[in-house]
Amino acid sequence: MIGVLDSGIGGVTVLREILKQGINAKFIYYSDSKNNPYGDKSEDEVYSIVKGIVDYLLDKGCIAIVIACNTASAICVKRLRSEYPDTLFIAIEPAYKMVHDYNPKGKTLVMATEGTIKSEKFLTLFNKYDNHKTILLPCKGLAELIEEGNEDEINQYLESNLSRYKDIDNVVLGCTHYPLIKDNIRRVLGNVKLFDGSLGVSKELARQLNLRGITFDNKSYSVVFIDSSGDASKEKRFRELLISSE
């Protein structure tokens, strides 16, 4: 069984390109809506809150862990595998050095909340590719608008936000909940270039389950969906978007 975690049910987009890789296991998703958003938390607040989660999803059989939030993986990662050697961790990061790797010359707005903007792990990856050229977006209240759904009240934050940025070239989408607005975000910027981690991480998940030899007898995959605040509606979202494309 496979853990995936996040402050919501943003990452409903790291698991689609899980899926993607013919991972046919049980899945339990967490979604910690009750405690939304982490962004704004101190780190010790945010490792107190994943680490209870981590010792669920264990609890409850899962052999690896996805944290598939930004923020949480930003401040929490480099502990977990240190206090759970014996467990595989897989954290997502913003994807920066696709940037880099893509069009490094190029003007980038780096779209991510707070606490992933200030982790050391961000800054670490920010100057090392770093071309000057690249604006750092605290995007407060975004996951939240997102997670509850309201369409005219994200336009109206994107609006108000992004339209000064309209000659960037690309955009590091630095939360999981982000990629469910890529329509949204490129109606205010035009055809800029999108990049997140979820590809990312879902190949080196891939690839560590293969590396330790792990395999799964299921012939189809199943996920549980478990929330935090119990609100029901929360799963309902969370199934259409697990079987919807971009």
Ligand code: DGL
Contents of the next structure:
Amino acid sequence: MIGVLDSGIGGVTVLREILKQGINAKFIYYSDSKNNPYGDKSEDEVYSIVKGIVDYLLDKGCIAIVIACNTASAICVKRLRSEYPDTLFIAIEPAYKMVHDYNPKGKTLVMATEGTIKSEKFLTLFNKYDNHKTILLPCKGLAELIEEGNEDEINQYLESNLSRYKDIDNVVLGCTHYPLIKDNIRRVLGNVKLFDGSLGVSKELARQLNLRGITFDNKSYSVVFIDSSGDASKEKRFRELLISSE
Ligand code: DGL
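Alongside the form predicted on its own that was just displayed, please also present the structure of the form predicted in complex with the named molecule.
Below is the entire complex, every chain and molecule, led by the chain shown above.
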């Protein structure tokens, strides 16, 4: 069993990519919408919440845990790896290296939560690949709007926070909720190149399972969905998004 966690349904964008790698495991997806957003919380608060979820997933028998939340990864993964040395943690990060690999000369906008942008982990990555044409934009409140699914408010938010960046070439979607609003972002910024970390993290999961000789003989995958707020509508939306291509 593989655990996947996020502060809500945004991590579905990661699980979709994992499934494309053909990993036919049993998954538990933990949507912590009760504590959404993580991005505005202190590092200690996020760590203690995520540690609780990790304990729960290990108790259910997970052999690997995918942190499908940039904020939780940025804040917690180093500490988790030292506190749980026997557990395989696969952690997403904003796809800033992909910009360096594919379009390093382009003007770049990194959208992420404040927690991610301020984190030591992200700043180390940023300083390593900085193309000196990059704007770091903390998108306070955006993950919450996406979690709630209110299209009008999302569009208003993007209009007032992104329209001044019309000359941007690359956009890093540094929160797993943001790939769910790719079309809305393009409506404001035009035909920009969008980068997100879901492919990288999925390939890393496949690679690590392979290295350890872990295979799954199930005919297909299965996903148990758990939401911490107990809101039944979350699972319906999650499952629709899981099978949709965008
Ligand atoms: N999906 C989370 C991330 O990638 C959402 C952030 C939040 O809860 O603030 O950062």
